[in-house]
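Coming up is one lone chain in structure tokens, specifically the form predicted on its own.
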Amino acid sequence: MTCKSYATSVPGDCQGTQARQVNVKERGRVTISEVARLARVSLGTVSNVLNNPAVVAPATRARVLEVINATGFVRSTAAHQLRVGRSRTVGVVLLDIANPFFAEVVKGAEQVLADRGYVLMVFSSEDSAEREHRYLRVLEEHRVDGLLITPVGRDLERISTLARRGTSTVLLDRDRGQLLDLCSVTVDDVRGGELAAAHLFGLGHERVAFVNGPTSIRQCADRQRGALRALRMARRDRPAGLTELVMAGLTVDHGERAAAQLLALEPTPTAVMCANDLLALGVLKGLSDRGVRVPDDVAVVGYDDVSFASMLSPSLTSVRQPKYELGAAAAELLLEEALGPGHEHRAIRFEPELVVRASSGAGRR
């Protein structure tokens, strides 16, 4: 007698096998013990099929996998972690996952980690130190194998303590400073701010506004430093001024609010540089709603060169950061620390570049 069932290679009559399958599914989640019983092998054999399949005979391995596929068995990661001491999980804590910049960074990290069998747990701190601390505790409780983090504030002591307790940690888009017990991957934001401001001063603008976020955020503070450096250089040739508008956040909404404030300034700036492309998008929208033409009336420069920058009308001049490469490099450092003996902490810094498009009106001047 033959019949079609999920375990036709299991000895016994088919009706009994099918009954066992129904009973397992009706009870809910399938256990490894039930897989072993249905496949008529030991618990150790099922464990080897899951974790070290090369040591299991091909026919036995095929029978166990058939049972696993048919019953929908899912291995308990928590139990597996207790046995092997690794979760194969990496935590990622970012300032704002809704920002396309961070989405591209995560994509780079995910590709590297996925190739090594790791999965990511991604959290967005929303620029809140309290949320960041809560997520760090959750990740430590889950015994993640590593952490990639863009910190909210300047104090890195909590993150350094986490690393000293055994969680491999890499600072993402944040310099480690004097903390030599951490790895970091950054972009030279001082140079990026200088590139943006120098571009506008070089076009002949003497009244430039800088729409910035909170300077408690390291990236905002560094881009401010770069803009001031460009201002000092510009003043050697002509009168030049830089007015900074510090917004509470780095979102499109904050950019729209900044547009209204820009037009209220006396005298009105002829050019605007923004701390990121989301702010620049909001500024473009706010100016357009008020009948201000870009770049004819006001030139605009963003920062990050996210995916939509080239699609806007006018297309957005922006400072490009190697977003994907930033995430990939951070993931490589993390794996090197977590898996490789003799790891030495180090800092990697990428250089930004200015991508000139229509919004700054460079071709007209």
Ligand code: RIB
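Each form is matched to the other, and the largest set of C-alpha atoms that superpose within 1.5 Å is called the rigid core. Keep in mind that this is a model prediction, so the values were computed, not measured. Residue numbers count along the first chain shown, from 1. Compared with the form predicted in complex with alpha-D-ribofuranose:
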Second form
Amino acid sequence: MTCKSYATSVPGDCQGTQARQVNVKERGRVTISEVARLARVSLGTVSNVLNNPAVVAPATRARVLEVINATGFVRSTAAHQLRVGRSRTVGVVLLDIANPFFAEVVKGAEQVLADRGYVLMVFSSEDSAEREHRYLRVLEEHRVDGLLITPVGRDLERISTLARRGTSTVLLDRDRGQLLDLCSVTVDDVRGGELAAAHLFGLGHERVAFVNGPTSIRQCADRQRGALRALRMARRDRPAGLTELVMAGLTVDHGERAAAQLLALEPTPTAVMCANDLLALGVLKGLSDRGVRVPDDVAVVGYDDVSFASMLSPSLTSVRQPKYELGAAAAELLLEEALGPGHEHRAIRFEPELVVRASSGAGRR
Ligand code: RIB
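Next up, the form predicted in complex with alpha-D-ribofuranose in place of the form predicted on its own?
Expanding to the full complex; the earlier chain stays at the top.
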């Protein structure tokens, strides 16, 4: 026989035990004490059901879970965090989450962390040291368990201090350098810049332009170094030239503005490499708006190989970064450090890959 009231109640065992009603709707949030009372167990047993269910007898565990479901009990993160000192939250601070590169990186990290019960708090620093500083303070106040960050600028002292105070930290898309108390996950951007420029010089182009972002952004500075390395190689057997346009940002809008500047150069470059695919998209639009044909008049190469690169017309040749893998590897390092003893800080570096498509006209020259 099952006795069941029609308020928010708990099906009782009915053998002389009156099911007690907890009218959640009137009283608001149910406490863990109320769950324990309704399930006729101790507070510790409810806590074990939530945090270490294997130690609770199946019948008792089922009864507690039935009360939790019937009352709509939700664990207080703040209370939980105070008790166990872990928030099961990871902070992520990237340069620009609107950039599909970083969106894919976050996706990789989220997949790994969500599988282990963590949630993310994601912020864009927009390459502003002030915003980064503000977000790091917020994340520290939330006592996040870990931090994935693409740092702004070169000074990593604040990030290193956070790590020393116990927030597991992994540098994303930024090498840790001499900071051996941190992990880092990067892609070899010097090699990536070299691949893009060498591809265009290798096609016979002698006047190549490089539409770059601010070289205060380490990724842009490294891509520049790689392009100059390719230029030195190309000049061994022909009068190759590289003109760099340093834009104030790395967006589609900056790429469109660069297109106008490219066509004002004398002589006009016959090939353009861009520091990322958003710039390349803007360059393609700017050239097309001015009747310039790609690749017939000007070959174009991007960087990142984000999801839209293969869908453009012409499809975009780009230097592929393993975006998802970058985020997943950073998350694995974070979990290894946060959860397991004996973690060794290390730097993981992925290799970029040139993906040749129609926009560079490979084989046409
Ligand atoms: O945010 C600037 C660029 O650096 C991104 O497009 C990506 O390439 C990162 O590595």
